[in-house]
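To begin, one chain is listed below as structure tokens, in the form predicted on its own.
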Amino acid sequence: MKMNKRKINSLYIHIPFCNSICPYCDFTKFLKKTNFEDQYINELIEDIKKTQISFFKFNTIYIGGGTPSCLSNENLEKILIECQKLAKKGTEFTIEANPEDLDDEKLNLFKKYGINRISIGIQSFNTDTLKMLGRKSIDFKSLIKKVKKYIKNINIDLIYGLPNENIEVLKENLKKFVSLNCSHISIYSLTVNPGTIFFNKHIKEIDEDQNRLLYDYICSYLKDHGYDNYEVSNFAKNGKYSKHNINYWKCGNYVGLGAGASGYIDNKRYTNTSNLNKYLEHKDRLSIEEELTKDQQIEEYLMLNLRTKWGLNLEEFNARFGLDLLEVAKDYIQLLINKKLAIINKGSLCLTHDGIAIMDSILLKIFNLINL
């Protein structure tokens, strides 16, 4: 019996594995132990053939973490081969790595199977941070030239608004960065969540005043460097933008699989368990899935697409919900334009950089005019 395949943009696959535990982070993930790691592909990988008759093949492919760099070239290599089959021509292809994971061998394993984008975690090129993350400090300019031997599409990772840095310490970061002439870098303020290190540490955020400081530094240098802010925390050169972000900043279907990975399709949001012996043993795979609200979906339209350079498209939101944005909050919109906090531009409804400042409010107020 045939079965009908269906068309979904973009695929994550999750690898909980990591060789440490960074302080800050709160994704699924466990330290890598060699024999969960086996078990852990070859369930992936069934999955992943599952995949492979359930859908046509996919726009975007993405594989994250925890640490994808970190399996060995064996299981990388297992993986990569079933991903490939879920690839067209033109497929945006990445992969998450730490530095310390680079070496030829591993990155002619990601060029061989067809992976064309790489995001790197650095997180911070100053040494006393690093030692505070638990990372070692490296070569970093030496590392990206053997990168882009391989792969040319490139991003950084970086955190600021980490325990004892500056903005001396940021304007150093983003210099180095700038040095090593990559396409892109996704820069986050530091979030401490419960469960985490940081958090166990009583490690505090920086308030809002020295996060917008900083924040705005990041956006003039950057700017003037040639990098696009097309997303609040993303800045690419030369139109290098992230498809398989954009497919979920534009409310776009997708596949997740994995421990802890979550998957979006037809406004029905599932999670899979983050206990991986649960998910190696096939019980409750999956630990959530709810069909969103109507408000849901409207607030989440909402927060994801005014989140992005090109806004919220308002003949499209009209499509999707019945809603015409212009009438039911026309006069605080009109506010915020006379504010110069957001603008209408082709059709779509744009926040400034000062209306992404204060983003959340300017969504409650929106959202509360709809449900009045």
The other form holds:
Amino acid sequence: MKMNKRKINSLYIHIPFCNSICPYCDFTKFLKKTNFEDQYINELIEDIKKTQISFFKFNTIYIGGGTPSCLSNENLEKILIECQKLAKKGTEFTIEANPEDLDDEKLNLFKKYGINRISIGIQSFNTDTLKMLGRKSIDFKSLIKKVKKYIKNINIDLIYGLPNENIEVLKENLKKFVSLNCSHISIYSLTVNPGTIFFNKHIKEIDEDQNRLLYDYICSYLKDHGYDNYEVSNFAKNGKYSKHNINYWKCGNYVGLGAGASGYIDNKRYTNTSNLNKYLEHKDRLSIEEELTKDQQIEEYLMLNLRTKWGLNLEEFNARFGLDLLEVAKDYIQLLINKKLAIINKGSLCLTHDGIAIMDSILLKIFNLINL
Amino acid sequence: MKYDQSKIRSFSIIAHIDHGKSTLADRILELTNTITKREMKDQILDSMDLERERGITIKLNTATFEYNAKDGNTYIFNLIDTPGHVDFTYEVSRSLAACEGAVLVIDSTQGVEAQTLANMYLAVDNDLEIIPVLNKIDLASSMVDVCKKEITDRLGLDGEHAVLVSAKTGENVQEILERIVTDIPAPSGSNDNPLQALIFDSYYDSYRGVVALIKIKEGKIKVGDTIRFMKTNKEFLVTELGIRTPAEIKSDALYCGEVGYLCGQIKDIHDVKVGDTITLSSNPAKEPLPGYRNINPMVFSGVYPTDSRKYEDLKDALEKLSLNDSSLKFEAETSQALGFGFRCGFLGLLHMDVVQERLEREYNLDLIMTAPSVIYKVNLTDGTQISLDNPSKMPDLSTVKSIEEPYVKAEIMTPKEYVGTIMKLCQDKRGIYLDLEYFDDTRMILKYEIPLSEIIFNFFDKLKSCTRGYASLDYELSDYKVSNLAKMDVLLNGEVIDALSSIIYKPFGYNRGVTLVRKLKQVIPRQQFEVPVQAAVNGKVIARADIKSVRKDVLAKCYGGDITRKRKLLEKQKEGKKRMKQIGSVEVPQDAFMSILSLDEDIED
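Complement to the form predicted on its own: the form predicted in complex with its partner chain:
Entire complex below, previous chain first.
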């Protein structure tokens, strides 16, 4: 039987293992156990091979977690060999890594199999904060220097808004980040989700006003240092945007492999089970599969596109859903423009910094106006 | 069941709330095999979900069953359940009018309480034979001797012959049944007299129309008879008769002294008035039975559908509910802020609460209720007087000479160590001291006249909290007095919101205004743009707070695996917003309209 190969933009691969559990993390993850790891990698490789048969090579590949860098070099190599077969020239190939895992051997392995972007979960440069987050403080300056020898395109993940942090801690963190001269930063306010250690310890998120104060500072500081705030929490220098993530925000299709991973193809979203046993034993491996109704597609289109600086292309929106947003939400959009919460730029509705900060209430208002 | 008038016993169980009335009813039904153990749910006569959940009886209910007494005879018992809360005194008096006797239940760990007295007086008013029962004797804290003395000294009943029971374990409950046989008289009246049947309750059934619960005081009634309602003068053909065990059992006729139900294809609920007398068209009684004391609602509130398209549904629901709950009054009104709705009259706050919950649950409505108000009498400069049940309808000040408000006579029974605290509370609530007397060695009865509006305004909660739950309250309307009152308006974004207006005692105005705007600031969520909330008395702004604008609500992370969850979160928020009322540009949650009620002085800014 001849398979018809599909052209899909992006591939996401989930590695659900970590050396330690971070108190704020609500992703699918397990403490690393070697026997499970081997079995998991074997399963994953089966899935990657099936993907090779069913799909053309991808424009972006992203290995996330968990902590992909905590895998043994043997297992990493096994996966990377197969992943490389799904990459082509120009594919953005990202892996997530923990700072303490990054030795020359591993970095060399990454480079060897075509990884050209690395996302390092540093979270904070502040010793007290790192302690609270249960993470090690290391010499980040020499680490980044070392990484750059192998991979130039580096993202650093930071967290702000921990309960005992003041704005000085944030300023110091941003200053350190800028001094490292990396191309990209994702900086998130701490969210305390059910199921996390922080949630169980009743750690509270900072209040809305304080959060906004810090967010304003971040955006203006990074802008002053040449970083382009192209999405709510993402900033890039010299156009080094994350193509993989932009695909999500443009409602593009993607394949998701591994426990807890999601994929989205032809308006259908599926999520693999986050139960490791079920995943390994092929029992109810698909935990959710839903075909989005038109209304749901519209909701997602709005809530994702408006996150970015490119905003929502009105003509494209109209062509896709047969809805003239400028017409149905005319007065409200005019109000947003008057209040400097939005602008129309090259046929796209874009939220300003002030608008992005309060995007949820703007979305709900628009949903209401277009009767969703 | 074989009819023998001399073997019929009709009785109610009356008690202070929580003294174990419904549990005792359960045991009696069990003991007489009316309900088998298998069918037994706790508190079987409390058939509304709401009653079971809250552990209170709201609506009266009836059960007819047989009892084989020790004298060798079989008796027919009619048990008519009653509510215990002060709000539902009217329901109690309705039940009692259909009885010859009453079982007065007293919690032997608590003793006589305010409602015990009030309910006993109602029973005495109805010439009922009263059997005192001391309940909860299985508990270590039971004080049987003290309670017996109270019954003798305070109630004027024979305390020594009180029946000692535990409704929970069933201990000695049989003794109550024997006492019902020996102490309570059979119904009087004769099958040969013209029919007089008292309607003591009614409800609507979509198949059979109105179902009336009746007690045959004189004469008899058969299926096929043409009957007349003496008050409304409407005539109907009897299509169905029967008794409730509590399950309905049809019968061809009901005879003098029996308690049962009647259907007559009565489609218009207005034709049946609880308290009316049914007679036969062919041989009518000369006059109706004495009706009930016509009870007037004491508190009024605006009831509006959250979704204005549900107005007709609300109207329908209120009509059906008022058939079953004759103390509920309503008439259409319009609010600028809330649209079309109804001004409803209730017996008290619990009644209001219960009606709201029944409308929402049984009729699947989503409601906004405005803060309750009493009826004020407004004396105008032209010498006329108007009744005002909606604060926003207050006439222009220049035409108002004076305003009168209703007072109640409140009796508070309390352990004596709380007397000082309660007196302070009553004074804070503008109470006028009437009397203080010893009830027994440890307890006192405080009598005050207090404005009803203050009773509504968290008096009961305060009383309970400042006496650790030991004080009990009973009250009845006394009269109207001129007070120093004014209307307080609330402005959102500079516009008066009629549904938030209230009448206040002027010297309290500033404090109430400040706490109200702070409270509203708390309950109204942040809006997209800042909104000022102001309180104004007689058109003059006295307090202001600003509802903040949303500052940050965007989700920090939204990648492939987050999207579904995020969309669902937004969909949920979207549904939440539908439950809010859009007033101008402001989204106001339902409970904001009730916030006037829950003002505590310690709200933080």
